[in-house]
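Presented as structure tokens, the chain that follows is alone, the form predicted alone.
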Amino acid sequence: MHPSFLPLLCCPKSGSDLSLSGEQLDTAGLIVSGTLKSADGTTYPIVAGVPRFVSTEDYSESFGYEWQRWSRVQFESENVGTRMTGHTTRMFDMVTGFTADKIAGKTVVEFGCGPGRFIDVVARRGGRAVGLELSSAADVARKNFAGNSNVCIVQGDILNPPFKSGAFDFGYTIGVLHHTPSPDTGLQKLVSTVKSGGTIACCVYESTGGRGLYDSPAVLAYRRFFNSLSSHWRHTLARWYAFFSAYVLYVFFAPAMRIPGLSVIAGWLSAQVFPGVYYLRDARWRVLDTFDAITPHYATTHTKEEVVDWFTKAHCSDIKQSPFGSTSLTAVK
């Protein structure tokens, strides 16, 4: 991390400036370790280029496996001239509206960074991007991002989270909320780093009644029974399912949701028994959205009532719904 990241930072408990102690910087001048020490002495390490504000991922270790294993999959880079190109920038366009225009120059913070495919879109963009992630995934998004100086990546609870008060000009989280045990803690949290007068955007799963896929029968049902497994064999169980609704079951459902008769068939087939993300055409991103949606502790789904109730009890104004859906909505604090 580059040093000029470390104003923003705060401890989690008091909210008081932390000391820098021990630092050991590479050639690039990035801080690759050292101790951040707070007022009442409360001490954290920055390991490998990252600062740790916890010590386990709690409930995110399914995300932790997940992005070490596709580390990449989503982002522009690797998806150049496939069925997915483009894909991840108009997902966050549709999502945020933070144009180049508007972020280039400013500190942009995302809660929930996973690998950094988001990150990635605000760094090329020409802002000052920071990630936040619980998992292990920090280290992919280190990773994926090393020696760029104008991002930051931090391990730390979105719930409660390591940065001062309006530290941020705009920030966002994409799909993250609904895994944590409070989504509308996590909104607050977040609105309480963005500056007065700066755009939060939120997208969280919407509540279809069973209907789509992450609130279906079938996978609420293998979420229960891949949870119920030591870390093991629920990693290992539920990529073997990936692979095999990607690859094997693609066949039959992919073409078989296109013709009328077979399509209702193939719907409750697949909100029953065997769920899959059968609409994409990429089966890397099938496999890895798949696993994604079996495998989580917590993923919870919600209505756009309640996204804005989250963004009105955090003082925010002008709440409005994004073109991506009904539970993405953008406001200003």
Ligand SMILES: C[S@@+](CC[C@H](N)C(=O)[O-])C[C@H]1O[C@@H](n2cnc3c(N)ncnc32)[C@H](O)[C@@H]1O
Given for the second form:
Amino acid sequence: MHPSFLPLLCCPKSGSDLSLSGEQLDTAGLIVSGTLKSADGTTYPIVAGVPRFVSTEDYSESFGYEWQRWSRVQFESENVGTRMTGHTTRMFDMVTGFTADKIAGKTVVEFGCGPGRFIDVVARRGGRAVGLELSSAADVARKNFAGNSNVCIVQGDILNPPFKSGAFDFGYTIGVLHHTPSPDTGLQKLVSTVKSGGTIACCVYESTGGRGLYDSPAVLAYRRFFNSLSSHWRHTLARWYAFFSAYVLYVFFAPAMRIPGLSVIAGWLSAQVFPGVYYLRDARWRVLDTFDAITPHYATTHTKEEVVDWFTKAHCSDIKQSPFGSTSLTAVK
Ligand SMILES: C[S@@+](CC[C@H](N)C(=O)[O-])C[C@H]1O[C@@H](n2cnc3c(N)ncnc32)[C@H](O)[C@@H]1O
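Pass me the form predicted together with the ligand as well; I've looked at the form predicted alone already.
First the chain shown before, then all remaining chains and molecules of the complex.
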């Protein structure tokens, strides 16, 4: 991490400033290791360029596994000339509206950055990007931006973030808060780290009454099953199923979903028995997104009214639905 990011950090327990000691810098002047110390003496290590405010991945272990295995599949640069060209950038634009003219030179935080596909968009637009991530995907993200002095990856908890209040110009969280035990608290914490007048974007799973992938009976049952297993078997069996769904079941489901009559049967089968991301035309994305749907420990779904309520309670104004969907909203602090 570049030393210029240090003033944004604070002790997640007390909110006090942190002092750095024992630091080692690389040839580009980035901090590789050292110790951060709060006023009350609590210490937090910087290991492999990442300040660490948690000592375990906690419930996010499946994400650590997922992002180590598929570390760059959704990065724009990996999809040039494929059917998924532009997908990540379009999604970022629809959810946040953070165009280059808005964020160039600004400090932008992402809560739950995973390996950093959206951090990549921010960095390419000239923003100073900070990604907060609970799982070991923090290390994956750090590697994805190795040597980039405009990107800082922090391992910590959204519900107890190690950032000063009002530290950032913009903040966003995409596909993350529903994976925490308290999404509304997560949004409040995100808002608190953004300056007054700054824009915040939040996108969570939508409640569909069981009609959508993420709250379908099949996905709920698969999640319950995989979460009853040891992490070795959870990851192994879920990965096997994700490949089976993405390569074998897809051959039936993709065309069947488009044929009137058959689409009803295919829809019922995918909702009740064989969940999968059959609408994506890239097999690597299907594997990743199927694994992502069936393994998380927490995965709640929400309504637009709930997200509006979270923003309202966080004292935001100008709350608007984004073009991405009913549970993707932006607001101004
Ligand atoms: C579905 S992934 C989305 C990653 C990224 N936003 C994207 O769309 O590519 C959700 C991420 O949120 C992270 N996460 C979940 N709970 C978290 C928490 N309490 N604090 C920080 N990160 C968290 C997970 O580890 C995971 O990497």
